[in-house]
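The chain below stands alone and is given as structure tokens, in the form predicted alone.
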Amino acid sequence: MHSDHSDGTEPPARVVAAAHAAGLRTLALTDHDTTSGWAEAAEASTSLQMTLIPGMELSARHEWRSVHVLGYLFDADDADLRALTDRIRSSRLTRAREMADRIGRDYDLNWDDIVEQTADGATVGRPHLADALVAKGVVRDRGEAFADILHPSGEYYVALYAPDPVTAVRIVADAGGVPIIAHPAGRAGLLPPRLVDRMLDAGLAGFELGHRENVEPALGELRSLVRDRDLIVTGSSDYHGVGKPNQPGEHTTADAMVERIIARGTGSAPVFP
């Protein structure tokens, strides 16, 4: 699930607040390239007796595809993972103000109608440029934003530093994480197999099966796969308040998926009631 911190609408308190209402004890907060949500969705989640997966979607990319690895139950002070991070979120400002002054060459839009789109510290993103775009009344919501101005092919769109998905990998792992491959199986089809092949070896611990992005007969695949290498499933919402449709259980984590996700991460402990 994801906070205003990042992408998301709401703060962490009123995600977890989210999560609840839907019937869920356990969530995990994965916000764009950041903790700094941890600390209120703990204190949040305690509140109401719920459990609390301390999480990351680090940004990767493979040529012009991007990759999103989740990483739970890491050390949010690892150094190389700190100033990955940092250079990821000095990346998203830089790419945003660039974006910013080329779409208001053609549209009324400025800096300062994103920065009021965004909460303090937040890691800014495109999402924050069509939040703007909406206020203004130049789009209608996120998806025509992103269909139109925001595409990647458009002349708009400036590309986001982001890591190689093995490089990723292996900075989770070593923080003491248990690296998860986002929606996996989208339309832009599967990763390379030797690409897998290497972040398995970087230590890959499985993907995220359960999403409404998720399509066959690529999703099939992906089964064979973790049935054969024993790979953890997980499932989510990828929740982002109104900035998406999608809705908090729409897909869950088995018990015995997150069992193992607590058993094999070592940087971080999970927030229990």
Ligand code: AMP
Contents of the next structure:
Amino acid sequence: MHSDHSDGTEPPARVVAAAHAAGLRTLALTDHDTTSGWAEAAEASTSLQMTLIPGMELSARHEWRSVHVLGYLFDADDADLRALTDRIRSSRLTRAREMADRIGRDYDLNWDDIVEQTADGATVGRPHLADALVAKGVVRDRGEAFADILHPSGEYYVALYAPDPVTAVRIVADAGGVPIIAHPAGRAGLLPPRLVDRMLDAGLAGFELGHRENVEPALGELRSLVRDRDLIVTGSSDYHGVGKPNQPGEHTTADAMVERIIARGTGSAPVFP
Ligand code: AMP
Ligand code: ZN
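Other form of same protein, the form predicted in complex with the named molecule, not the form predicted alone:
Once more the chain from above appears, this time first in line as the rest of the complex follows.
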């Protein structure tokens, strides 16, 4: 789940409350490229008698396509991981400014409009540009902004710095974390088998098969892979508050898999009630 420490629309405590209201007992906070929401989420989950798995969704890229590496239970103070996330977040800021400049040439939008939509210190991304466009009445919602003005094939898009997925996996694993590839069977199709092998060698633990963006036949192929190699399988809502239609608990992770994640993660501990 995402909070307003990245591109979710609610503070961590409200994200935890949304999970609780949906009947969940355990949640993971996985803001993009930051761990700054962990403390607030831990406090909220404790007071609601829930278990929190601290996590992050790390931005990576393979060739032209964005790959999201979920990391659970890593050490948030690990120097290499911090250096990487600092670099990604700083590039995100430069990139968002550049995109705002480009969009501002054709639409009534400037950098202050984006700042207004972004919580202090949050990992900035295209969703904040989308929210600014909504506030300005240019588009109706984030989805419309992503389909057109913010689309990677459009003239306003600027790429952000992102490590290759093998590096991202290795850095999470070296920080004691459990790396899982997020929504790995989306419309872009499967990652090449050789890349998957290299990620597994680097410490990849499994795949997020339960996600609304996964589609057949890629999903079926990954089911076979995880069975053959006995990998961890997760499911998540990818909740972003009102920023996406995704609802808490629309996909979940089996207890046995949560136990495997907890057994494997050595960089930080789950927050138990
Ligand atoms: P960025 O990493 O800044 O390029 O933005 C990508 C993020 O935007 C993803 O992590 C999603 O959370 C979000 N996103 C992508 N597509 C959509 C969409 N159609 N509607 C709402 N949010 C989206
Ligand atoms: Zn997001």
